[in-house]
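To begin, one chain is listed below as structure tokens, in the form predicted alone.
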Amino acid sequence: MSNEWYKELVVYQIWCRSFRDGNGDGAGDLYGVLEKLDYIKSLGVNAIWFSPIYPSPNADWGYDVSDYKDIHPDFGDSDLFKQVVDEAHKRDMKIIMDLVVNHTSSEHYWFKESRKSRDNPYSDYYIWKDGKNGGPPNNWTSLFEGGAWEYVPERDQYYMHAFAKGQPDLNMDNPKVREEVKDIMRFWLDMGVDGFREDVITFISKDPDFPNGFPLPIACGIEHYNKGPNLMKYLKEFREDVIDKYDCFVVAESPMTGAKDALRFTSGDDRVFDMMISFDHMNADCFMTDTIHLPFSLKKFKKALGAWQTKLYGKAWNALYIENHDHPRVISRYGSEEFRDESGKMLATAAFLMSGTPFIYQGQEIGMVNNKLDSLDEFKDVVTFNNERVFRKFGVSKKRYLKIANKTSRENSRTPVQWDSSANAGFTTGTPWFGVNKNYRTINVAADEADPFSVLNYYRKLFRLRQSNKVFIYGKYKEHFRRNKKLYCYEMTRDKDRALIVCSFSDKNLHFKAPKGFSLDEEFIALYNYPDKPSGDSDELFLRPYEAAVFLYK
């Protein structure tokens, strides 16, 4: 099946819980995202993904599947999903499923019966060791919670799990597991849905010799448990037995993954992945992990943006993204909340306009911003909990964690979508299952619907000049001014059409001069984040605070 109708996609993310909730019970569901679809269309939008529906105890909120080929009943049903499937379609609009394969939920049916014994039908579907010396069989350690070991009396032993101690990670090994994925995956193609985004997929292959890890405080043994001997060789499998026969396509959730490794996995006709979601460009501002909190660096951002853009250019494709629902609020990280209209419509003009298939997560096109919780009991996330543990052995207080948490926590992306500035910003009519962000007063949807130069109003200018100008998604991507810390400049190159984008990342005004064989002549310039045009001349202009600029030469 040819499915090159991928590049042309602009996503929109949805995590369900907190998108609309529909039937008034307090939690986001279909009904809301069915009531909700002619506005998603209205973005420039043609294609849903959505994060996990299935059937979860919400160990990690969904992405430990108790039920594989059924949805959440806070959610609707299948019959409801395949309403929003159809109805998707008529508006020319895709759907993507979340694809979590690398574990299942320790309420799984396979789970269930695997701990029971060595003996049974699905015994060895899962990762069990015996221990050693009285304890677990290795040192690794999750990324979620604690140790990577949980003991099982009734087996004598341990299962392996790289997040929640409620995620077991699955025997990919095993030959029936492999069918099963691969059953999953017909399952909902044969629905109607058009592909999947596949979380944490190079976790699925295991070093067989289950060493011990590099001794860090978080994730110990990752490097034994990430990109294992077997991955590429199953990889290849379910995308010939399954993907290569159907009109479909996949994006792969890879943590630590460069653009040169993804080469190995989206390059060719043999490719495993249409696309590969990199983490690279979401560390400008932290160390590893969202949680250690660095100082944005601009150099660190570009220089990623630009790896990903270069090596994979002609070779594979991108995925582009700056919000999901792992990443804290990309204005409150790489923006300003003081300028939250200019830096919210500069970072979209600056990431989704290269070449790549643009991912906006929910919220994002409204500018949405961090949540300030006033006490840990009010988070939700095991990460959340997980991470004060690993601080107060390291001496932080609970008063410092709450800081830390309200700026870098995941759960700032997981508040409820700000429809109005009714009460619980016209997400739901009951008690909302996660705190309403504060601001919703005045950053709402029904607001921006009303302001011609807000930044929904923005993406969807953005999203339509994408569009319309294949050189913003096809075009040969070259950086300009490398090592200026402020100023974001890049030129997109096809055929005889050439763009330049301007990006200020200063809360400062700026002087930008043109690089060599550019002019800002107004007449060039196709789009502007500020209600007014920049000002300037054809060599040079004079930047407000995170102004953004766009010249079209054809």
Second form
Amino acid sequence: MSNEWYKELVVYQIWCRSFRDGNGDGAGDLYGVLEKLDYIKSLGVNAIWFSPIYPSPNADWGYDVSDYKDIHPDFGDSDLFKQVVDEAHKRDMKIIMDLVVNHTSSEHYWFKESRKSRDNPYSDYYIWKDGKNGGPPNNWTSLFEGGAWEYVPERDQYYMHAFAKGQPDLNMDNPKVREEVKDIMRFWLDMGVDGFREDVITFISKDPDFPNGFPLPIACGIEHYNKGPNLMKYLKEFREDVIDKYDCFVVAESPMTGAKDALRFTSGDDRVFDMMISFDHMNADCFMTDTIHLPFSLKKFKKALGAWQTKLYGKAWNALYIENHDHPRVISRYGSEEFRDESGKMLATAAFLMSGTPFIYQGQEIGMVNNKLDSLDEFKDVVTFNNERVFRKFGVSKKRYLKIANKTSRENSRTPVQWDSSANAGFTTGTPWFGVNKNYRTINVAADEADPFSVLNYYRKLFRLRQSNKVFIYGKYKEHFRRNKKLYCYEMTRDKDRALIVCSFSDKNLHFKAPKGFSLDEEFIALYNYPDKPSGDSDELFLRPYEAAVFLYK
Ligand code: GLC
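Which structure goes with the form predicted together with alpha-D-glucopyranose (GLC), now that we have seen the form predicted alone?
First the chain shown before, then all remaining chains and molecules of the complex.
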């Protein structure tokens, strides 16, 4: 079945708890989503990805699922969700679900049974091992919460968790578990959803020898618990038995996968995913993880995007994104809060006019920025707390860590969406579950709606331009001035159509000289991010801070 339509999607990611509260209990929900479908559609979006909305005790805010076939009562129920799907479809919008099957919640029925004894119907659903020398089976540490093994006296064994303690890893080597996964997929596809974002899906196969890992305080052993030997076999099984039988698509989250490696999953006969979420370009201001912060390097950013564009061209498909629920806000990272408006629009221009399927994250479209919390007690994420423990071991004080967390934690992107300037940013009539960013009186949807030059209206223009000129969607990418540390310039070419994208990453004025063969004449300008066009002539431009311009030649 051909599912090529995914190439022309623009996806909006909803992290429901912070999107919009429709029933006044302080948490975002599906009533709020229903209310805002027309708004989402108005952005030029034609698909929604829901971060997990299943029942969950929230050890990892929904990424610990305790029932795969229901909706979290905080968000509504299955009937309400069905209504959201139908209403989205009426508006020609697709819906994709987050499929979190590397692990379940420790509150899931399977785990509650599994932990009881070594011989019950669910005993092999998880990864259980005997201890060694009075301790855990090996030296692995989790990504989210200390060691990767937890002892359970009833079995006198340890279970493995790559993430938090409340997220035991499933044993995908057990064929019954794989049948359960397929059953979950069919359940949602039969209900009418159009695909999945597969959470840390390359973690589902582990090295069967469980050897010790390279000693690291976090994620020790990841070389053994990511991309194990049976990964392809299981992914193919999911693809052939389920995905290929429906008109749907799959976008996979796969940490530590470069462009070349991505090809083995996304191209040729062995293709198991339609596209993958790359992490490379999200490491342009950090080392491996956002928390180990470094100054932003435009060269790193360009190199990563360029590699994925060129290596995948004609063979596989890209997922384009610069924000999601796992990273701080991009303006605060790669742009400038001082030039919030300009850099927000410029970053969108840089990221979304190349080949691939754009994914935007709630609040990105109005240029939301990082949050500043006053105390560590206000944070809510297991990762923030885990990092604090690790930093403490290295002598970092609480006060200093608060600064680090305010800059680098993923909670920066989890504050409620700012709808208007009324109390709680119009997010809820109750008490918000998590603090609203104090800047909501100036940064909010209503203010942006009223301003033709707002970030919001720029996103609309940008997606309109992209959807009406296929050169941006399918074109061939070529970079210019690769070594320039302040300028990102690339061309897109398809048949006779050409486009030139010019983005300044400088907070100062910047002189730009056209690459050979390109005219910068006003008549070719298709998009610009200041209220007036950039100044210059057919050969050169005088770019203002974070200025962006798009030239289209047809
Ligand atoms: C993915 C999710 C992240 C979650 C983790 C564990 O990386 O995007 O939010 O915490 O997987 O499920």
